[in-house]
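The data below hold one chain only, encoded as structure tokens and taken in the form predicted alone.
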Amino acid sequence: MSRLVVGPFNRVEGDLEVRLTFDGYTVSEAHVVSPMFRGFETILLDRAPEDALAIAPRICGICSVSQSVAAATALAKMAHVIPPMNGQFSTQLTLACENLSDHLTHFYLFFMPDFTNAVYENKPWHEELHKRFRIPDGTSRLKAMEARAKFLHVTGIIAGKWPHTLAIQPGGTTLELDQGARIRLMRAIEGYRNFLERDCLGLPLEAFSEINSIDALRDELNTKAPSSDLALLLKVFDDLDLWSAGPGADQFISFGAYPINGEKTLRQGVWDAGEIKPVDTGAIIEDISHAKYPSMPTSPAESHSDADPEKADAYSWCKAPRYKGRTAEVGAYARQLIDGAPLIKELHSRTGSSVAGRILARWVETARIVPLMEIWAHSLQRNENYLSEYAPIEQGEGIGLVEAARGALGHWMRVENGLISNYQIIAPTTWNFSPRDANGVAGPLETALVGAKKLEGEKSPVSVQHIVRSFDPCMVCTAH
């Protein structure tokens, strides 16, 4: 038996440490450590409810819109306010822009550069991959960052700026778009579609969304887009067998995404052994047995985040969310599996979640959501409201459930006498990077790392890097 501590990881938002135990060259046990405490949930106490709209987005510079929407949703439920249709469309456009930009950033800046590692220099695909994804001047990276910058104009047009906009409110959005702004909005979305179809996926988005098997995807790419970045990715997946690397949990959760008129565009649900069940928020418990907090395991509506840095047997600032006592994986893979995306359903029937599946799910999601963004942009009506007024909130409880790029995000807020009396957040990385619970059950990443291999002399095994990055950690969100 041998042990290895990997971390801090580069190209990760926040700090991450992974403690690995090896049996020979195979990981037999993993402990995932979130070493940073920030205290946002405590900062929000005893403030006016609307202060959450300014403070909660500062949790993260990558997913600030997700935090804004979650806070606004919790406030809207307490205020009993429904945004007008323009406000709903503009909110979902802003959130979708952030999420899809995140998928792009993750792939080109965080995930793919690991395959330029010298350990792969004898692979037949390495030279071409290194040319496209090397840091800082890979040809595909440069094209992707240009496309991302232009696509983020969507958020600028609707919300004024990114990150940390204040345009998203419980009653909708604050900016009313004139005809010129709507034209610029549609052009920004069209430009992103063109990049995806020309350079990244190499296929029309609608055609890619309808592919129902990995074999069919290979055939389409070999025939129509052999030089696309996705075609190169599949060569890597096949060569390294990343279809089976980093197996995930047997339970997946999606809070549902992009609600319009009360209907989720992507289905809400819990995938449990092939059966999709409704989400019961009362079944979510925050276990703190190995997290540095003194309170007992309880529902997020009742829990607190008081720090206990010297707590015995605690090794992470990340809590351990559990659904009906079990771990759950969240993210694009969970969303697309629960919503019934054909390619992800077929892949799951073969291998379950994996490194390859998590990455592909992000591209499936991108191909499905961009056309919806075009519809939402065309649906904005001239001379109609974007924002509904509401009375000041003096008392109440609200839950804001959102799907961020990395998965299920929940804000639980309680207001008493006009001030926030409790605020708890479970972020996607909290689910996926959770420590062990009271029963000693490892979190999703800790479980996925078991079986990973290291090469002789490796100090930061590439197999571990691929698994960790497939979950796309955002550690500053994990430990509030």
Given for the second form:
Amino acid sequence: MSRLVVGPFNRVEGDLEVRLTFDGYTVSEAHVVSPMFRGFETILLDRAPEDALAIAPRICGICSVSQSVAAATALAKMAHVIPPMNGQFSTQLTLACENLSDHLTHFYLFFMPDFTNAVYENKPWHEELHKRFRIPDGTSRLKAMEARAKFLHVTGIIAGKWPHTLAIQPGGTTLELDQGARIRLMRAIEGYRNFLERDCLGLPLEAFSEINSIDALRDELNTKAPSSDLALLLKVFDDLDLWSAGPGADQFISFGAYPINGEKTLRQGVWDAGEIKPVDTGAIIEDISHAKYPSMPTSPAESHSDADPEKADAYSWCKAPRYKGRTAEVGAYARQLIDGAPLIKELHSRTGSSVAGRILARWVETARIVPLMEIWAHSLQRNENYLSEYAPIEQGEGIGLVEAARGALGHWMRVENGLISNYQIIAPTTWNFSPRDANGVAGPLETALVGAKKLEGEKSPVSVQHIVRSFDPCMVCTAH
Amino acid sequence: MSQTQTFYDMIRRQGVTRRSFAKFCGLTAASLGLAPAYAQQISHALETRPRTPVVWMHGLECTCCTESFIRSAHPLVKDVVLSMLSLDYDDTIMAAAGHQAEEILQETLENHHGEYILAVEGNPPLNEDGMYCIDGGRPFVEKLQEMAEGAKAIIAWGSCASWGCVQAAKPNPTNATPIDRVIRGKPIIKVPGCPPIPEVMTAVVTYILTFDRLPELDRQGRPKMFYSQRIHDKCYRRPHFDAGQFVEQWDDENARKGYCLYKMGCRGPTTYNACSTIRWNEGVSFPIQSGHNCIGCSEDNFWDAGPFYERLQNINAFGVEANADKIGAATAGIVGGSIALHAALSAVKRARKSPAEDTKQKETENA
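Could you give the coordinates for the form predicted in complex with its partner chain, as opposed to the form predicted alone above?
Now the complete complex, all chains and molecules, led by this one.
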């Protein structure tokens, strides 16, 4: 029995520490620690409700648009406002742009560099991966960074500035896009499609979305795009068998993504052992038995975030969200599984969620959403409103549910006498990286790490790094 | 990491051509607002001076500064500056992990004592002995002070490191504290903004690494070249302010016409930053251009200066105008109105600087 602490964990968003117990070379127990706390939910109290639009997104510099959309959605529910069609399209375009560029950043900057690690030096694919993904100047990495900067023009054109965008409001978005702006918008999306089809996936997006099995994907890549980044990735997945590494929970949640006219583009639901059930927000609780908070109500509508840094048996600032008392995995994999993307459904029936599945699901999602972005951009109507009228809220309760890049995000907000009287946020990585609960049940990452193997002499086992990064953790969102 | 290696060696080794290098020097001179002749000087410095190590640390923060930085406009500038940094230490993007990363920090502290630049994103929380931000098993504030002690100079990235930012908002649950209150006796340059503009970040890093000194700072410790003008001074909607044409409600007819957002709560008139000139996302736009008011995210205490959607009742503090209605009425029929206003503004700006600084400023302007 030996112990190892991996931290500070780099190439994740924010601070993370993972405590591992080994039985020989195999992880027998893992504790995941969020070591940072700022107290946003306390800071938001007693402010004008609309100020949440400027404060809450600053929880995170990578998911700021999703935080912004969640706050705006909660306000809109309270004020009974529905944005006009243009406002809906422009909001979803901004959110989709952030989500998809997060997928890209995660892949090229955070996840792939691990395969350039010296422990893989003797692998036949190492040289090529090193050339493409090494830090700081791998060839694919540089191409991806440039594609990303150009793609993020979408957020610039609609919302002025990214990160920490202000233009998303309960009633829609603040700018009426003129002809020039709409053309630039379409060009930015088209540029991103070209990058994906030429360098990254190597396949037309529509064709890739329709592939319904891993074997079919392998065939397609071998014949049509043997040198794409995706083709190379599959070789690595096969060689290291990452199809079975880091198995996830048996419950998945998606709040449903990109609503247009009241209809979610990606389906909302809970995947419970093969069955898809509707989401009941009343069944969501936050357990704090191992989190550094004093005892409090468990419902996010009632709980608060006073801190107790000295609490015995508590090891993380992350609360432990549970759905119907059980852990749940959230993210692109959950979204695509629940929405029924053919490739992910087939994969799930064979292996369940895994390192490889989580990575692949982000590309499946990208391929499915970029064409929709094109449609949304074309749907923007000239001389029509982008904003519905919104009257400041005096009283009310609202929940803003969205899908951020990393999964289900919820803002629970209450307003009394024109000021925020309660605000609770459950972020995607709060679900995935939750600590143990009152029953001692470990969170999804803690469970996924059990069984990971370290190599002789490894202080930061690369297998652990693959599993941790496959979730694309956002630690600054996790504990806020 | 040899001591005698220069930036030029490193850049060339990474496959940047001589021609691209020359272009980089030219671009850098331009982004710093220097005369073209400076390109030569930059080129000479990078070819001969030993490379300065840079360590980038993260405290209580949201990583928006890093996000901003890795998107700097010119791909060449970004690549070169990024490779300057990532050789050493940056939690978010570096290759090394865990212990290996800690070792790099220790090595830099020992082998480059007094030589390296410390860039700090975020800030330390001081309540409960720093327990709210634990980095590598100990409070971030300790690690920060330790690394600051051996640094030549310190860059405070963003409003967190510079002023405190949102986590320091009332009631500041963790006592999040700007870094200049826990670091003594070291030159600190503040590059505020939430986040700062990418081009400003790369320009500041390049300036320091090229000239081996901090650029000229204002009294609050900000580089003058980027923070000496208010958003309002160069705002493209400024003519509408001067003409008394204001958006009264979002999405109203005036909003469509692109009128001034002052009455919607715009902080442009009290915010010193370069958003209205350099703009964001590769010069595409900035908040005011998206039809939303500026919230003043590069100013100290912006986080508690809400509600953000209520007009600044008066900006008398700046000796400019009583309120928007008055300025509208006063300037609508008087052509000289805006000229007087600018004269008044310049006077205010002059008054904010010491006479010596002012002389220097004039010399630069005349040059």
